[in-house]
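Take a look at this single chain in structure tokens; it is the form predicted on its own.
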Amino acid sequence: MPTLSLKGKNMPASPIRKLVPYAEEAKRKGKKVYHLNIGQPDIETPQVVLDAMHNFDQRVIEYSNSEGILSYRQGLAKYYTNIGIDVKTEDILITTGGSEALLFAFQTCLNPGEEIIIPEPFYANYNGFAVSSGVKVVPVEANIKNGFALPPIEDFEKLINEKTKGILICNPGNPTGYLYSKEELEKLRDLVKKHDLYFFADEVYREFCYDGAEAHSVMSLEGIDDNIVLIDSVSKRYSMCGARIGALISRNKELIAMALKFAQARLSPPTFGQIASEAALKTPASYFKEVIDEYVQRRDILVDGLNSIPGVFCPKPKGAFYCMASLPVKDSEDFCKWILSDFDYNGETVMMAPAGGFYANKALGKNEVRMAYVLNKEALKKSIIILKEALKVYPGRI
């Protein structure tokens, strides 16, 4: 049998679905599996969204353009200048999601062997972007005891060296929901400028900020416009993650023709996911404020849950819809696999995601776990309740 790649061995398996098998056999049992663990909305998608859909009267579906529909990046750039970040339709990239965004940024910006700084815990798919670029990912520690705030700039500043050629954040984060001030981002900026640095923001959980937090874009940063290269996505925004479109936005020219090369590579994004996207700009900003509000209240109910447990510590994020939290367990893997395969409560039971995949550092993140409160209120109310009698007997509890 011919051997299969080196990459392909070092691309690491995703914490958020890598115990798939085990929800399903626990569902195969007759078990009700609440699914803490993957980022997906029971939100309704937009209606202007789902009207376009059943509109569409094209007789042949066509390639798009490889930087995207113009009138889809026409109206994607007005979005962004109502909401007070200056780009113009020339310096957006439209994307097969905000995965392939962050893939073309590395693929453009970065070579092989050089290293990127990321804050971690951070979302899990960085580490295989960057398996898949040939790029090295160099972790600076956050910590769950100041919830995840900005490491000190000195952190970031020692491990600056020559093969380092950018910085990527996430705000607000995922998987800690951790909202970045403009502080912090300005302190950043300055690291970025002295050193000549790319600074990749992922920026596709802005709408969702909670207790009067406001997102900074790092596009309203001054003075690094050649630096920053923004990502973003509808998925989350519009709670349409099926549509597979996102955005690779950048000032710097250069890098945007760049980029470009990639995208005609794989020749276009989905034409439908660009119609609903473009449609999706139409969304009444009602249905953000009761959005938001579903998801404060659903962020209270599991974070306060959370931290009734004894033995459990869990901060309250101000952002996106992710919580990470630290348990009195020796392995927090071993426990999500115990919970699905091993127990239930009244027939029920939870996945959650193991924290060690969100960080490059494999010594972190044992005890910890990511959820996402995407479930109703009822639902989660019953997780917690399910999580408190599970920590009561499970076997590896400290």
Given for the second form:
2 protein chains.
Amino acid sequence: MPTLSLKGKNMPASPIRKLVPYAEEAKRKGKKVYHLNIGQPDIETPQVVLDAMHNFDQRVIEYSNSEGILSYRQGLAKYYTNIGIDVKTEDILITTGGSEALLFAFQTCLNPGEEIIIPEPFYANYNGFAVSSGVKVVPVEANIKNGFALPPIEDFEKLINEKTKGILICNPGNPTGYLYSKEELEKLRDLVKKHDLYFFADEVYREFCYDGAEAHSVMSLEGIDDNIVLIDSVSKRYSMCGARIGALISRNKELIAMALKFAQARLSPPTFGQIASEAALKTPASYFKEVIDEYVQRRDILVDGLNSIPGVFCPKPKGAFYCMASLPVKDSEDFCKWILSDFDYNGETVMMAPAGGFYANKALGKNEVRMAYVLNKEALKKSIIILKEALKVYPGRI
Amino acid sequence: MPTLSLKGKNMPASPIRKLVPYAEEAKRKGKKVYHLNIGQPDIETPQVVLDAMHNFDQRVIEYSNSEGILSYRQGLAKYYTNIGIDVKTEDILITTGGSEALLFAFQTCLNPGEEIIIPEPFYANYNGFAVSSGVKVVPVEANIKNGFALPPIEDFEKLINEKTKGILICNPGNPTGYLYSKEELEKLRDLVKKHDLYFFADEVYREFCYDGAEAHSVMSLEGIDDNIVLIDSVSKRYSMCGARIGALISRNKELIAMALKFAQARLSPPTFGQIASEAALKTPASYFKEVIDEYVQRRDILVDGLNSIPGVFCPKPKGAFYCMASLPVKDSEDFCKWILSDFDYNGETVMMAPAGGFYANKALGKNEVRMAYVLNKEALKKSIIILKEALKVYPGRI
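Can you give me the structure for the form predicted together with another copy of the chain, which would complement the form predicted on its own we have just seen?
Next comes the full complex, this chain leading.
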């Protein structure tokens, strides 16, 4: 057979899927597995979205415009305006999930071999889009001790060279749940301006902020209009991950025009998903209130529970629905395998994502795991008990 | 602002969209424009598909598996088996349209700088996916005089070098409508085997074959299982272009495993579209009979009409719903602009796709246009009259 590509060989395996065979084996043995490894919320999609599908009244399921359905783009611009983010219809390109927005952003802004600086730990699929685009990810270390706050700007400065084209943040963060402050964003703004870099911000968890905190958007930073690229998605906001609708947003008109060429090559984003997403714009505020209340309770159960286990440390995140915890183990991947393969508590166990896959520096995150609190409260309580009991008897404990 | 990417600069504009500003201007002036330029069928989507959306009964619109919903992949394998193509569930990766299948195929099989040979004229978006992947398209000339039959194998042989990784065909063809014979496919099989190349086949128009002709699939060719990559899509088959559901299919297990890594990075294909596509598998045979009958009538009106115009030549295609015609003009792009800007017949005009964009060799196709017969018969009859009258008075006529 002909050889396959180097890109394909270099594509990293997903850290949240790495242990799937272990989970399947556990299930075959009759164990119940609580999935703390994935970010698929169990929260119901708003009724207005489901109604839009039930009332779909077109006779031909046509391509939409490559840039997305105009009325949806207009509605989305209004959504941003309503939450104080100045975005115009023409700044918006609708994409097939935030995933495609990231891919278009990388392909539009960076040449193969150029570099993008990302605070780590970071969303592992950034690696995939970087490999696809031939772009090099340069990590800058954030630390669990201060809850993964923005690393010192000097640490970024040290990494900037003639190949550096941009900085990418996820805010609120997956996998950390960290919410950048306005001051932190302004520091990045100054850095981006100084070196004329792109500032990519993945803000798909915007609505999920807790304890009265608010997400600040990069679109509100002044003086770097041509540098800012916003990545967004309806997946988490309305619990409609399967719709595969995201957006690439920038005030840089040349950038949007160029990204549109990539968009035209793939014809259009999904029509059903766009109709569903346009309907989602009518989601009542009460929906979000309920969802946020639920996530705060879940977060508290999970994070407080984790911190009650001897040797475990988990900073309490202010956003998204993930947390990173350090465990009293040498190798969290080994522990995550072991708890699936060799442990159960009353026939139940948990699946977590070993944090190594969220770090580019392979020396980091060795004793950390990522957990998503997208399960109900009862399941989370049980997960804490299982973890606590497991750590009592795990042979690799330190 | 930071510079944009070279890839973006090299992304070709779509030949079917190139003249959109001229069409918009014509409409502003009150002209009615018949769109022969696009491949968006007006045929209704099967009722079973619309019903599936109306009856959507999930409460959470979840991600599907990255490889696609299992029951849909199983149903699709059955669809192939039923039409005599041996495809197993595990050979199938569901993609976001045929577009993503092409992108995954290029990225999985070719390194940047490697070459793929494509008979021209070819579907212009192949260029887009090639640019995205850094792959070089090497055209081999097919000719309007013999209806765009397979070029002589010697012509392919001449182009094969150490960088050649594969051959790509579209069968039945867009933009030519040409349907490759079994013998032609076997010649390509022998060539592919001799040089151990990938054989990519875009067969999304499979159902659209006329005059008793049948499409032969590359999957039926023997002895090159590891070389064959089939690109498929529900877009045209069930007139559901907006669903954005396609498939990458191969018996080469390593290839599918590697493509799955790209698929995992983008999480999943659209859930709604997959549910709709699974429902589409129940489309009754009567639907296709009616659609094919309609297309045959449209083809005959358009192609016979074109050939009745002095100086126009249009081979009669046996498949898809496009035709390529040569016109008695020096420059078909200029003619296509002129007919929108400076001509009307009783307030009406036509929009066609200048064929230049379907050729990689810029010297070819200068006097050709592509037309899609996805409009109703009345519109096609009127289009022929408009074109005939226009050619009588066009200043650039030769």
